[in-house]
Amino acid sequence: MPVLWETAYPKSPVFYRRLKRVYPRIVRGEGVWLTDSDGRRYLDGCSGAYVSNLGHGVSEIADAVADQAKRFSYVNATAFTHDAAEELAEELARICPKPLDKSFFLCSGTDVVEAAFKLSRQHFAETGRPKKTRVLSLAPGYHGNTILSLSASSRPPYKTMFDGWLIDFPSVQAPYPYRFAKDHPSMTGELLEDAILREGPETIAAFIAEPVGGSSTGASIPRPGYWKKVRALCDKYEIFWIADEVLTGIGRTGTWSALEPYGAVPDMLLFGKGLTGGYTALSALVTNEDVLRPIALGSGALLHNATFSHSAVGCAAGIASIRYLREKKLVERSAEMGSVLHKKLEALLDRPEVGDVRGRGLLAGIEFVENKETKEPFARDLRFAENFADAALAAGLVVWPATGGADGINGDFAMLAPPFIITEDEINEIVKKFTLALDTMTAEAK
């Protein structure tokens, strides 16, 4: 057993994501739960980082990546193609609306949405338009790492440090229904419009959303049309729409993609995360013959290169989780105890700091506020989120706190995203441990 100490920085040899954190060591997960090397056990309340999907010890999974390795772990993708890979894509294309059937494959979300961005770049480039560079994206937002997918992403806390090295790619308001009224003009895409024509459409290659809003926005949900609504404004203007997946895709919120009930489809689809159950680190750009016929013709190539692209052990992975989830019915499952998770959580808004909860699926989000009648948020220095999460992981459940909400800096959510395979007993557990936790930081306000 190691001591405590040792999982520290800089006791450890460890470069940890955060440096003034003790962490716990996670010995073995099953199910929902998580034990670490003292024997306590958390609820896995996120899936990890929204991953998880499928519940963690999951043989099947394991199981297809040993075989694959046995195989062969590894080919460069410039010189061959593998079973693995065909499968995937032919599994993709089946449950992708039409006509997106043509997948490239990397490692995270943020690999896909940079090559996203530069498919599109590319696209226009080889047809003549080569002023179509700009990307437009929804503030508050988040796609990714990568100093062109931080330029998408309308987090300043994120931003801050690297100020000079990043490109000033233009946003527009989300929508928001907690904090702005259905007419506003953020939930009827005029916003957008207005963005499209301030920029210019010849300047702006692609647009970039989370259909269901994700830790930006703590799981908002747009209006009903809004989605139709920016496929007729990217058609009308000739700009290509990414819907970024990566979160909210595979199931997540109770369809396989969070866009099926909106009856609009993107040019580009973009899955990550649960895409593999966390099994391996998988990702994928799922896109169209339109896209590709220009680049096919002409240079021949995305210029986007990943030594790890097309991974048959990733591929491996992908193919046995969308297979599980579809044999053992589990997308459904997530609309199922989505329901009951949504139902369960109502009780929390009597609760003087929780706004709103919202979400769909197994994705929720639990709003805090100063101030219930005004929205107003708690003040960033409080770090609300933040407290909340380390409250909750000491009463046995794992969160993910969220932040800029209200403008992009303050707002305060907790993130919800378990397993496919939780129960109604585990969603109860949920709700008290949550409920624990929030009375611990009332207590300790006192």
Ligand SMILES: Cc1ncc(COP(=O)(O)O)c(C=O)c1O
Contents of the next structure:
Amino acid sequence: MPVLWETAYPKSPVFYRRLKRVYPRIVRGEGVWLTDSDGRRYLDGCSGAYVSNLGHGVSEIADAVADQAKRFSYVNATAFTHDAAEELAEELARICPKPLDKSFFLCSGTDVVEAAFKLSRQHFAETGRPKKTRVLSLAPGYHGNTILSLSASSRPPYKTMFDGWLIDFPSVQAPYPYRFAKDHPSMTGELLEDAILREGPETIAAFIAEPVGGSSTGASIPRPGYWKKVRALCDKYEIFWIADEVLTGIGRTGTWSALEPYGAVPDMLLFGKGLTGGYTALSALVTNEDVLRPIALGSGALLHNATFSHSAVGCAAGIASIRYLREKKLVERSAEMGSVLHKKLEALLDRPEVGDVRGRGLLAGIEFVENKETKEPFARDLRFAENFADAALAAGLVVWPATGGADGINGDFAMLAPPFIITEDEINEIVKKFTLALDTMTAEAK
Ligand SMILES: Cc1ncc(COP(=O)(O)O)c(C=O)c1O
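Moving from the form predicted alone to the form predicted together with the ligand:
Next comes the full complex, and the chain you just saw is listed first.
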């Protein structure tokens, strides 16, 4: 591949996320397009890391952030509340299913995951069940990179280095329709009940899962009855159900929450990434009065504080984003343009290396396999997903490479999740560039 970019370690003082790569330097964003310092344009096919749902350069959101910063930028959330937090919590209560109407604001996805774990444990401790401390999760699954969230994430490559620091939380196979039949126990919830009974419900505080798979299972969609079954099991064994919608929430799958079509309500719903469309860093834990009451009547505070919790500037961006999405009907547009995207991506199924194309709304996972008959993944040392993402970038398309779907380590995906304002022409452009990138890889392999 030709060398197109020059910004790299150690020439630059930046400690990059990848020290062996050369980076294009982005200077401008407009709609679904990014432009680098050499004037090259990239179609932002995954909204960055599933974040820029509104598109780049929306002045309404930038103005709301600036207005708040001019009025006051920051206050200590232990001492004060403010209009921005109060109004954003009201907006989220409108979006979330009843009775979820109490929002705690932090900065990142992993922050709210850790807060939800602590809230679960603290609730049980303050109601006389201090042995309920563990968190059950799905595998593969990803909930963040700080110690507690990583402990509940089944992504071995992120964990191995930190053996001894992580907590040994149990997990069960995630529903994965491409690889398991519909009556497989992972698809029906049976495996989950077995795990609860095996581990002992008296030790489990919470079950956490992504309602529709993110990067871990490449936009896999659990079957219609799955989440109602989860609700029933969590009720039966008195376990809090935490729905991690950090990636899927706020319209990504064509509904405000990916759980909406399932008609099942969790005890905690977590948002991040798209909550402000990337205009500030903000996440939210939304829960209900029953979860909070024992703490309100007991110790009086969740033991999870952060300097930037309930940030005024962050919340102002959240309010502006949600109102913008509502006024422009962009969640509906995510559903409509999602159907267009999925229809056009079907053409990729004719290719020998594409095993499956799936997803909902403007979230799509394309699973690459070595053998379409047996669904055998590519050998991990080929780094198919990562090499594909590089080829796509050279073709002017940003995708999110993901791995580990097949068994935690092997399994390659390219994820697509463009901004909700994408047009049909731009979707055609995605498919064209995607195909070009696959052609380049095939040509280079020969
Ligand atoms: C489902 C899910 N939960 C949590 C996180 C962690 O979010 P953050 O990177 O903002 O900490 C991610 C990030 O990719 C995610 O996809």
